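One chain comes next, on its own, written out as structure tokens in the form predicted alone.
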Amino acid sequence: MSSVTVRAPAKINLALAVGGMRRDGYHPVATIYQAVDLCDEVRATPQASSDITVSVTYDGRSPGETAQVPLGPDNLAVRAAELLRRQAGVTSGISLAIRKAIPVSGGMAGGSADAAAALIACDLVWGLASPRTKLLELAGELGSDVPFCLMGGTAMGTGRGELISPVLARGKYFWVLALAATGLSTPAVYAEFDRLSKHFEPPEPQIAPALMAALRAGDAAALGAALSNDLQDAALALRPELAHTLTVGEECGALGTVISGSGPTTVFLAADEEHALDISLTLTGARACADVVQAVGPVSGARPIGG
């Protein structure tokens, strides 16, 4: 097969409950993911050689973000291609061209989205026809968020986030994403979480029933009131300026505010498209963040868009 392009969505965490560190170094979590229509694209092209190469362009924002994406074996899309090739016994090479729109180190699973897209694109180029269950298994080996980026929609993640089960969610949700000028290291945020909680044992992570009920009912106001993130205090400790961003969004009448994942992207739930525009203009006017993006969720997970 010739080139294949796959689009994969960013995620936001509507709720993120985090437990104490396990013996394997990971933290148990319970989270509700939602995929939104801010997407990266990965184009896979077969190569005559056995090499796996990657190039990255950034769609519409700072070229400096492109420089933060590794182009070697540490790139998660390259790791996805290598893992799939090894598991399937493929010897052919492939070239991956990533067009990024999801912020780098923004708490929105940009690298995981690229890995999910690469799994599907490489599987199609190599003609493997792998079952979705197999791709989900490989996704879980690559990273905690990769299985959700394959699935999309609205889902619960448990374990370290890689065990995914769909969640009934009615309605469409309008989000405003306040993007920071620079990213935050996920390990650094978890280390700060451990420091802040060193004098007590975090409880077993659970999702509040109120949030699940709001999703089932399609009640945006109730969902906004139930948004939560156990890593938010740690992210704020490392990036105190995010408190100002949250305050500006609250003053705009956002239905809910939360830092997504490990941050620093700040997320605001709007009542409708017009309200989302009002929040966006206010955040921009207040210079409360580096950039503002409006997004809608839930959307599908990684999907081919043609060659």
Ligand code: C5P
Given for the second form:
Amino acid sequence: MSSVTVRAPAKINLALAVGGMRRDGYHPVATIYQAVDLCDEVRATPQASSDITVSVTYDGRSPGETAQVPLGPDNLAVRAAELLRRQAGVTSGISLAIRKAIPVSGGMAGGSADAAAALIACDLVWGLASPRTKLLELAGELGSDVPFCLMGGTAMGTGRGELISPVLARGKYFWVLALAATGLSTPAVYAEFDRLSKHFEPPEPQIAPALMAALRAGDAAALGAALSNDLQDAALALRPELAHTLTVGEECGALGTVISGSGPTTVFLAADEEHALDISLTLTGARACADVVQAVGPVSGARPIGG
Ligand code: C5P
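Please give the corresponding structure for the form predicted in complex with the named molecule, as opposed to the form predicted alone shown earlier.
Below is the entire complex, every chain and molecule, led by the chain shown above.
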């Protein structure tokens, strides 16, 4: 096959419960992910040599962001292509062109989305027709959030986040995402979580029944009230100015506010599209963040868009 382009969504964590560090250095989590319509695209093109190469373009916003995406073997999309190639015994090369809209190091699984998209794109280009279960397994090896980026929708993540099961969620949710000018390192936020919790053993991670009930009912107000993130205090300790962003969102009547994942992106749940616009304008007017994006969820996981 010639070029294939795959689009993959960003995630937000509606809830993120985190336990004490495991022996392997990861933390057990119980999380509810939702995929939103802020997407990266990965175009995979076969190449004559056996090289796997990558290029990245960034969709507007902060031009400095591209500098943060590695362009060598550390790039998560390149690692995805390498892993699939090794598993399948393929020797062909491929060039990956990533178009990024998801903020880099924003707590929204941008790198994971690229890896999920690369797995599907390379699988199609190389004609492997790998079973879904195989791709999910490889995704879990690449990173904790990669399986969810393949799956999309609204789902529960356990283990270190890589064990995914869909949850019953009704309704369409209108989100406002407040983006920061610079990202936060996920390991640094987890390390801060460890520091803050060193005098007590964090309980086994669990999702509040109220959040599951809100999703089942499609009740946005109840969902807003149930948003939670155990990494929020750690992200706020490393980035105190996020407290102001959260307060501005609360003051303009967001149904709920929370930091997504390890941050620094803060998310606000709006009642409808008009309310989302209101919140966006208020955040921009108050200079409470570097940029504001409106997004809708849930949307599907990584899938080809043709061309
Ligand atoms: O799995 P992933 O590569 O995305 O994780 C990045 C880093 O985040 C890990 O190296 C670890 O420091 C931290 N992490 C963690 N517990 C998790 C997920 C990530 O400690 N459940």
